[in-house]
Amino acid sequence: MPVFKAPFNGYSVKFSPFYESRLAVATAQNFGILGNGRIHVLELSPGAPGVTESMAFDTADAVYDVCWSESHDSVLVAAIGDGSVKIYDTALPPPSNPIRSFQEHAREVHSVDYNPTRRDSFLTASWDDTVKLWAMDRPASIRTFKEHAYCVYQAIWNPKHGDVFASASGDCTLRIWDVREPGSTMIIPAHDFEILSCDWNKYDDCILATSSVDKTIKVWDVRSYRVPLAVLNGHGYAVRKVKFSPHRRNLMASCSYDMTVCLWDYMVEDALVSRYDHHTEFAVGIDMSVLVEGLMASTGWDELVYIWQQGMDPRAS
């Protein structure tokens, strides 16, 4: 299976929604504590299992997350450690990039998510305790969402409702928002420890998952959120990222500071489907391809990006 070695520590990996062989990777020097960052654009080789770098963009600070535009096949949005949000066009050479840079967040930007239904806007979540809404053609953010009492680690759009998103915070709450409303529409005290990630189910727009420092993943139904639908135990340390499958309703992936990537079926009692232990440092980035069913990618602090098919060994050549 293809493996890419980056010069810096991996933080995030995202498949292109337009090209099945293209990925973007966000990386940071010195584990994201101090130093530069780099965004890699990778291409999977047709036929032979290989991966090549087609382009790279250097930044003066860590890159914590990256996402592809849902409307322009060559455009990327990056979340930067200096509080900036940068837009890159892979159709242009690196000296012509970034094509836009927004400097509004007061602290590190930790996540970015492009609206999959409206396709004209994106969200950023920051350690300054806020979420911001942006549009490509606007010179400044459209709105700032300020309710969380601590770092917001992720904000992610509902896959069916273009005005609804969820945010996961170190204040131990999951909040649901509607951009047409003045404040959050729902507050779920989902964990007793920091919530590091959240994601919406792609087939049921009322179901979300959260992952936490408490080593668990919880699945929630917003129609009755007093008790989680499922609690998934199996990681040995904090669960850094959780991601629902774009192809199978009950399937989700997670990655953890225990260096593993896990696949889960949250609807069955023995929920753990498979565990991959290919990383040798914290596993912090995970994605599942929308265009190729079963194709997964992960990255971690071991500076490696793995791309593999579910059920295969990521390390197999």
Second form
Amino acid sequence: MPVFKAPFNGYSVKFSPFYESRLAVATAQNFGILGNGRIHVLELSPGAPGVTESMAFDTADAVYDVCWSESHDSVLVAAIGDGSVKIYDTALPPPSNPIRSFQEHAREVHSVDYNPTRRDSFLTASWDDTVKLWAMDRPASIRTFKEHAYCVYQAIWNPKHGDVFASASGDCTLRIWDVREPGSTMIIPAHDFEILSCDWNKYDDCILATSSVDKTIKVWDVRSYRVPLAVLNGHGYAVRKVKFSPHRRNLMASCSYDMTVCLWDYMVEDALVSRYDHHTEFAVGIDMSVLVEGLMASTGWDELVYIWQQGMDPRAS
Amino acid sequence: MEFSSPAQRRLETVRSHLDSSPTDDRTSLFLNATASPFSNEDDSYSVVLPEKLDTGKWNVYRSAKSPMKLVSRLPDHPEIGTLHDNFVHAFETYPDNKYLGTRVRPDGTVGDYTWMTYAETAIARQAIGSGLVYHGINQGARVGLYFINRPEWIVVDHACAAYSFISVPLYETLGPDAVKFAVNHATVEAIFCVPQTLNTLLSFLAEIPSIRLVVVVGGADEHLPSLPPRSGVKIVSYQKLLSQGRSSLHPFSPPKPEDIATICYTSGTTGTPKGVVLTHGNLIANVAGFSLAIKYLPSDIYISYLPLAHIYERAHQILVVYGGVAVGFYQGDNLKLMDDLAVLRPTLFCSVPRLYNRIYDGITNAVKSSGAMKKRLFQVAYNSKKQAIINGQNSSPLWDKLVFNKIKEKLGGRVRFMGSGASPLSPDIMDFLRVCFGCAVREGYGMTETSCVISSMDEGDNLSGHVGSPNPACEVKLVDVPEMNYTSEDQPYPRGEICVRGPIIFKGYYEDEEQTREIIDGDDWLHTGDIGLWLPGGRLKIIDRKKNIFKLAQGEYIAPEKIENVYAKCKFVSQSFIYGDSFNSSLVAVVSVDPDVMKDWAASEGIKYEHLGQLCNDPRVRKAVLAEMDSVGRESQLRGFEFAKAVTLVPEPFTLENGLLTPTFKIKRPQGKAYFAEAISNMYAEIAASDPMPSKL
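Next, report the structure of the form predicted in complex with the partner chain; the form predicted on its own has already been given.
First the chain shown before, then all remaining chains and molecules of the complex.
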């Protein structure tokens, strides 16, 4: 399966929602602590080497996350360490990019998510404790959601309701928001340690998962959030990201500081489906293709991006 | 939380992700304090006892590990009384373990390590011992070892132990005069050498009449010179001796614990060499005491490159055998040591401050030239990990991943224990090693006359800048030195000359009653000549040397070695010699420069480089080096009169060959004074010229 070696440390990888062979990768120099960042656009191809870089954009600070526009097949949004949010058009040459840059967050922007239902707006989560709502044609953010007491690591849209999103924070809470409401609509103290990531189930708009420094993943039903539906143990260190499968109701993927990527079925007792140990440093980015069932991608501090089919060995070429 | 920079914030954020242990859980478990008379919180590493019941003065320190009785035998194996017993125990317990490894092939090329097992070594040492008997060398005869570390050295040493020969190790770097003196003084009958040292021996063979057999290690018989038959000296190769011994095996003649095991010639910083007589019992006692402080395991790998003729390496070899450890030898070239480390990947690494200082310089220079970002990253990581170590916490694995693992790889990546001895290690450098290599770093203190270790740092002691608690095999007291103002009443800590007593004390200097009486007093205390103080916790700190101290004109005492250690941290300085006397009010320095740093610096300053000597004589260069030394001195908080006021740069290093160093790399001060007499007087003239009105206050 294809492997791409980046010059910097990997932070995030995302499949294009328009082209099954296209991915974007966010990377940062010196483990994202100090230095530049780069966004790679990768193209999968049938023969060897299997993956090639079609374009790259350099940034002055680390790139922590990237997402594809749901409305324009060539447009990318990037979350940058210096607090900026930048928009790139891969149809234009690098010198004409970025096409927009928004400097509003006071600290590192850690995640970005494009609205999949309304397709006109996106969310950014930042270490300045806020989440911001943006639209491509507006000169500034539409709204700032400021309730969390510590870094917000991820904000993610509900797959059905175009006005609802969830945010995961280092203040140990998960919050649910409706952009039409003045404040958050629900606060779930989901873990006793920092929550690093969250995601909605693509088949049940009331179910979501959180991952935490406490090494667990918890699955929640917002209709009865007193106790989690499931607690998934198995990672040896903080779980950096969790992601529901776009194809299978019960399946989810996670990656962790323990350097592994895991697949889980949260409905069965023996939840761990498989564990991949192909990364040799912290695994921090994971995605599952919407267009090809079972196609997965991961990246980590070992500067490698792996793309593989579920059930196969990511290292087998 | 507020951070001074985004980088610090990011590092702290990632670090916090890796720390999922509930805070303050360490308080949930604690030791139950018991009412032992020997342990209290103030003196946790040592216990204090009265020297004599009638005087009532409590000034004798023993290790808290064995306060009632000084250790003289290995606690788990008290039946081991001699080096021979120790080796028999090892090869019976670990016959098939790797023991001696070398990467030098018989044809002289270098490859991967090949190993002899403990059982193979046992067979070889019986053959070598039998070979010596075959040549008429009898029990009690002195056998010289005059070559660099390699497996044969150890085999011969074990042969000596098994057949009751007395080994006389000689530094391979010793010059003809010193070798001649030691061989004659100890009436050595057989001597092992290599082709290089054979030539030295042959040049004065007629003047060492006691020699009857010369064994050449690593030489082929057909290349050996033939001697006139009348000379009475036979030359054989090691291989031939081995086969001669094999075809006429003799039974062992095991020594008794009180028999002499070895005579070690220490050059000392002045005068003629002295032969330190150590018995089997001395060496076993020392190692037994030290074995309570650190356990070596059969899975360990030790690299042998410090001279085997030095007691520090010799004692380690005994401990290593007891543990069933594998010993890999370096190629014989210090410049290729890093390469050997990368191939061997040892778990135990013992060294001397000189080498640790070089490692420190190498890493800090690499960090400085790696760009502002990497430098900052290193600083943040270093400070954070150091803080964690001081607080006794586990440092985040993040720092190791980001920064330190790459550094650790330089020593092969597996080192779990680092030892330092032979001279004082600066506390900064000890902290630096602990942080960068993430392993136990412990400093010890000892001397040949005490069979090696007098004191060593205890496990879990994170304070640097001291040499730990007494070896359980000896007791230590401090004796007042009124002429230097060191007394047991000193505040905040008692100070004085370090005196040692116990089963590790040597039997005396070989055939030198007078010098023996000078160092061992009527109550069997050995006076080391080192000045120490007791830190809280019963930990010894070496602060001075009784001999190496002089007064400046204004009456300030100067301990030059301390100042030299400070200047060793300066990037230009490879070695330094600090001089002062009571006729002058300031110090001057002779510095042997680091050629690479000099060259790079000259290039960066646009100073033309012809040869090193020309740079050394350039006043601009001298000024720059002195400025750098001043800043290092300020950083280390030297007192004003401890700064060198003028410097002379010399291109050539201080070495054994030019007579400026002892084999343990200590500077010979009287020789240095004579050697640099002209430079010293020029420097004082220069100081006088620049300061025409000396303060008359």
